[in-house]
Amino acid sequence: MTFFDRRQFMALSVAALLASAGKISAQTARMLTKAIPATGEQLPVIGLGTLEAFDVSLTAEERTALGEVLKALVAQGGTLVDTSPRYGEAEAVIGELVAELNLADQLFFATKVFSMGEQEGVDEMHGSLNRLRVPQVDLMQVHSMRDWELHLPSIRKLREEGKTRLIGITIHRDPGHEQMMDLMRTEDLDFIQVNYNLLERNAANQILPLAQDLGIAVMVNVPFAKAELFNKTSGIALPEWTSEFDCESWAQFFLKYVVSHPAVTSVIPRTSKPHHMVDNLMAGFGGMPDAAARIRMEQFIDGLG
């Protein structure tokens, strides 16, 4: 397949991208999946984050674009959609589009509880189910571990009621890693969600190995360090050696680095653009960087200053 950077993707139609992606899918059978230790089920490694991207008013143009994002996710074997009541209208937008496109049975829904207070948290979680228009979410997480002492028991009760299957906690920046590890050791968790990317690698020092030891699935957020990784590589050609692991864009470079870590289960790059969704999804196909290639990737990014 010819190399495309993200600007070249802009020039192509979503239909053309999906056709091209379909050729890759046919050649490599399916997207890479990894097992969720708690259940053994296989989760595709590339998912969708919805912070800001899905907090929209759903004009006709926005509806079409976001619908194409969801259709692209499913078309290439992706399932994971991560959201939160803190993300404005995102849950309601997802719920409306998923119902309209009849995709609910094909998706793995992950959302969060953010409110302070026990009853406030319970009400918020039930509100999420209503906004997403589903009787059960696959994963309920305590957003930034906020009021976790109250929310984790509430989530367990929600699981007993059949309204969620899995329990997790999240963090999106390095401060908080120590508290996360304490909870990983003391609470019965199925998932953690943590920041990890080529510029923020501290999670690999302790959190990721601990997750492996304890059998906790890992979802990675901010894989692009917001936009900083794209800013650092702007105008720079992708190294030729990236072809060794079937990498054809900077987005795939950043995502393949994340999901090739043995402890990482999935990653949730956020986007509202169908062509970016397809580009991101292609990171889940083909070869993955081995340990030596991962070091080379780190050295390359570090060398950019």
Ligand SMILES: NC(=O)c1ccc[n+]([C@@H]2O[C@H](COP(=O)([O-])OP(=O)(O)OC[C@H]3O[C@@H](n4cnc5c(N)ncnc54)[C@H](OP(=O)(O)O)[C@@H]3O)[C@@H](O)[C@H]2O)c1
Second form
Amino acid sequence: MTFFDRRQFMALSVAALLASAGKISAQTARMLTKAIPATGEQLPVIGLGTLEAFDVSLTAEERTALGEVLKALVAQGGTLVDTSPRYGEAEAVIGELVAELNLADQLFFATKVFSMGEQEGVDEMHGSLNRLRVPQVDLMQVHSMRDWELHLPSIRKLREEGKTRLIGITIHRDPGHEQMMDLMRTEDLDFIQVNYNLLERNAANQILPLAQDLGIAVMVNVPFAKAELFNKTSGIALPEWTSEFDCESWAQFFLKYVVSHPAVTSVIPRTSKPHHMVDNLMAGFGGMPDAAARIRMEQFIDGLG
Ligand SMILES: NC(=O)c1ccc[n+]([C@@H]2O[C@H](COP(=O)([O-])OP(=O)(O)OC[C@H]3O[C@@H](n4cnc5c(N)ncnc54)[C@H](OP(=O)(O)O)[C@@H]3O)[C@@H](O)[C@H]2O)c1
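If the structure you just shared is the form predicted on its own, then what does the corresponding form predicted in complex with the named molecule look like?
Below: every chain and molecule of the assembly, starting with the one above.
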């Protein structure tokens, strides 16, 4: 297959996947959105994570596939793209593709500050704006809360300068939850980003209720436990009762579980594959599991051992 054939094939595949979603296409329904408490704006529940997936040298094939991932996100009403200077080439790759596809106005950009040191952090944040090719990001987060004492004041200054709209902190492992809750209580935060999935449910004990109480938006990372959930369910048929909440794949099972938690604002599954992006986006449409169905989902996964 030549590059042109492949490109056509990829474009057709995504179009076919979107069309095959039929009853839940953009023409007939909208993706579920939730309000960001700090601003009241509605954020579509399914976004995109870019760790590793966008850290590439952009061969022609990758350019096509990652471009299709971004186009699929926007085509189904998604907006949120989460990245970090920690993810190698990811910011630069997103910046290049978004500029090429003219999608900047339709995206909600979330990035992070990772470096240690005050000036290093400030320089890194300005570098992110350059790499993403935007004058302002929507959300600037302190990556894994590293050097937060120095970075939070710098991010506030960045906000005064109009270079970010919102402020957040992130963690992706349970041992960071206590510190995260301390900062949620003492710092003025718009967003937290935290690990929560069917294998790692601890955030639901304290962090998620606290976020609800304090009016802090929640972005969930590692929703698939870094693909561990797919390994666990490999070869197992999706239970019939999942059709009650319009679930058609394991990815949708895992994502619908996350976004149906009342405290969760959005989730950022990572993928470099257009058909996986479409699959993930479909989780934001149709019914959602209620409290009883959520318990059933937990019991099903726990029962796999
Ligand atoms: N401290 C932090 O701030 C922090 C830490 C970790 C993560 N994050 C953020 O959270 C995002 C998500 O976490 P993650 O990337 O670690 O892991 P994840 O989203 O839990 O899992 C990603 C894995 O799932 C696969 N996948 C995605 N969609 C699929 C589908 N529909 N069907 C089958 N497989 C599918 C991906 O492979 P394919 O590429 O083949 O689809 C990849 O192997 C990151 O990308 C990053 O933006 C932030």
